[in-house]
Amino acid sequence: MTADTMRHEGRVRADRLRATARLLLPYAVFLAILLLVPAVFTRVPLYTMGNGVYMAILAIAALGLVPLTGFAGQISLGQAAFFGTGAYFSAILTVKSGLPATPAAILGMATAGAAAYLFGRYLFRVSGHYLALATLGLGLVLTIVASQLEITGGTAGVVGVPSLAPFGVELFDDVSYYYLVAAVLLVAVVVVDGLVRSWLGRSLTAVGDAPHAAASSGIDIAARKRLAFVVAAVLAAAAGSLYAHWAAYVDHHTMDLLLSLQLLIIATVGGIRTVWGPVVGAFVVVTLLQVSQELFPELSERVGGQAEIVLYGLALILVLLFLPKGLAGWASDVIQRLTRARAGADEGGAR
């Protein structure tokens, strides 16, 4: 082997690690900040440990947004609706026929996952925004079917959800339950990354940005959105049966359209072609709830209860029109800009 074929392997290896270390970089950054979580949450008075918990499980739903919505290009305001049946799954199966939560959890996820493959067989015939439409009655549906059925408990919902406790630990605090959800939101975030990185995701990414080159390429444009809606839909219920065993109560507001909105708004808010634009747009949100809850009544006695949704609207607003590509798009922007400008430093340099 010569010095040059040896200095050629070693080029190589060495941009191998660099890819490699680029590419698990935010992955240990996203994991630093999910352990630090709790240590700042405990000690900032806005913000308590169920808004850790709550923030993880709106970005786990949410999650399911990017391909569908920001590759795709299909818009779902029926999310809550698989979110939903997560948690009446987990819910039902528990506490009135004893089912242990995590074969609960699954078949909730199943269920969700082969309601939306059954649903989008059909749906995706079609085009336009039927999508939308279709699904935000499929929830409007499903709420009130949910709140007349004696299984579902009515109006008054299933209450005594016991709580999770995998490989035999009890979760009985929201700092033991946060890292369960945590550790669901890692290894998701890890799956969608993943899969829109893949050739899955090339192919979404044409279905949604030139459906008609892309049928002449041979893609089977139908079965891709069927693919995406069938990830958004698992995510969704996966999502809403950590929800079930946290609050330990479920009622059909679990389904509510306001919820799918907020869902839509936290992916857009926070980027809807990235897989950290959910966990962003959970903070967000979140944030803006607490804010809404517990500094506007000291400003004013005349704020009601929903203050929050002004707050989502103004924020959708100001990053449709600043922030077209969310909070992570903008910073991924960023972060690249520097990057390259910094690259080409050391190439002036070493010249």
Given for the second form:
Amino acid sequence: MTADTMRHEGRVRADRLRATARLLLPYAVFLAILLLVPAVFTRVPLYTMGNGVYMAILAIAALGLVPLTGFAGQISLGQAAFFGTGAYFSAILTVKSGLPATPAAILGMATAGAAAYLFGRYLFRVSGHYLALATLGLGLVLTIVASQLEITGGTAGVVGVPSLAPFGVELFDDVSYYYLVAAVLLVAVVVVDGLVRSWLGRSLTAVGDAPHAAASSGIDIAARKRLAFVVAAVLAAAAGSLYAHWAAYVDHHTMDLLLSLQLLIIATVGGIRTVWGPVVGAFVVVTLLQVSQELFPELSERVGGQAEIVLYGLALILVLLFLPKGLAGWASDVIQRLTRARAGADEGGAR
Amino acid sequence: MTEARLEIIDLTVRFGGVRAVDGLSLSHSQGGVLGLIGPNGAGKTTVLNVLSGAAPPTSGEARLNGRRITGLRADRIARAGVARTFQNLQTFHSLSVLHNVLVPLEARAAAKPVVGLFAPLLRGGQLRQRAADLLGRVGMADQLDTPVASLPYGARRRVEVARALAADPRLVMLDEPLAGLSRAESDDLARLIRSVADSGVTVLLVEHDMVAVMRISDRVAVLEQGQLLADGTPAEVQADERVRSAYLGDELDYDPLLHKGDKRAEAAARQRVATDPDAAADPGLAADPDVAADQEAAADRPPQTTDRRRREPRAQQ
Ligand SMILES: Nc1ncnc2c1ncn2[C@@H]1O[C@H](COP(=O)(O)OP(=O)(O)O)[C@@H](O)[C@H]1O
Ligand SMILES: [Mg+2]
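Alternate state requested, the form predicted together with its partner chain (shown: the form predicted on its own):
Expanding to the full complex; the earlier chain stays at the top.
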């Protein structure tokens, strides 16, 4: 009997260990990749270290779309407006008010979050596609406003945004800046993954899957959508702040509609129901950007310097047709199928 | 638990020119199963939608234990003790069986003040246990981790019922829970509905299966064109001339209420169902774009035939 109990306990412990491993393994792989990027990107022809920085920034901005669009089913076409809010706050407060970078960024994130909250209070009372249209309008209006106001520097924007110096280490090159954005990305992934795996993620899924059933289950669906919208806005603003210090200038193009679309494409191509989606998607989109600029410079000229849009569209169509869960969603399905097949084989062998 | 005291007072719901519910007044405070029957399009689902906060009434009101629930948000009504299932089956299709039932439990735990958002985290094990118990009650104990989308229709129905029972409601409203089930499944679920009522939860049962309704209801109300046509014990309603004619026109010889199994009566009933536009989609929710999308996803809705032998449990993708 004791042997039996011990064997049972041993099995329970092994199960728990396996579950933890399954949860942590993707993070270990992710961390390894993040650390490998500088070595690779500084050596291979297609990429520069700046691409690595840009990928991480885009991934942070797109991460918020996982709970918002992937889980709660709400489409935002205005993420660039929140990205721009973060970027302008960091630029203006550090350049014109002489504020240190961290409080400037935090103020930007808080403002974006508060704006999303207030906006959401009105928007989510009505169901349907209002969010997509309303955020589209918000983005367009803010772009115009930013190009007209004096405080935002008009069409010239704000230049001379200082580089960051966390703990007294000045990050003046792309490699050192990369480590900062990669660290922020890692934290953001952990936070969003924790959110969507928690009961809150479950209730967001319920809202996206069957809103009437969710409401009848006691969920305030407007409040849930609003929460996801605020999270997405804060993440986009954080990415915008990082962008401002990296690019050293901000203008109204920073919050262009194209960025909002790009973020949606990133999340969709990568997989909008997993935190790994925006990471994979950012890699794909920046790669396409590089490919279009390196390989088809003449095409770029003919379509007005934005040949990458053609490639984005193509990638989007291909993924939607063949891998509707996105690249990361598809990969996780494949891995799951493989592990299940192996578990089945193990069980068969034991018998 | 205190018995639910439901009062519907002069309730009217209009959709354009259609009066889906037309001055309906109905009170119920004796618990048990209140059957709500009536031909397709009579307004049964609309009544449920108003009572659950899914649709606003045009005029009139409804009260639960004296408290007005019309005009409240759906989640507030749920918190006041009203739960429901849907005619067009609305499970959370990307969640597992266990998580479907966990959702209302967590929502309720999170509604507590102070601890609020953290309550579902702190009480996770307890809530899971409760969800598992409920699923055991509907015979789903061995499929807790199965994705609900991969279940056959009948099993998803049972998950939906377990979800409705999760938050300890006083009033559970079931919209055609037996439709599309096999005979054995239907009998099991009918027995469960009865046991829920016997445990002190008031059940408002909308159902087309007359034999089942008459067997498990304590009281039956009949709706026709949004109005209360009759109301009484199953025996009284079955004997009511107006009810019989409403169901079968003038062909009183073939009464499905009394002669289940009569070929001609069933053929007539089928014909009536086949010509009813309600059989195509659930109009009670069709005006909402979110739900319209859900309905496309739920195209596996069962056929609304009154002939039980023609029903088969449908294997889902
Ligand atoms: N959202 C809606 N928009 C328009 N008409 C509706 C809507 N919901 C219900 N109706 C109409 O109201 C009437 C009652 O429908 P319903 O409550 O679904 O009946 P039942 O559930 O008894 O079959 C029907 O004529 C139906 O077409
Ligand atoms: Mg109905």
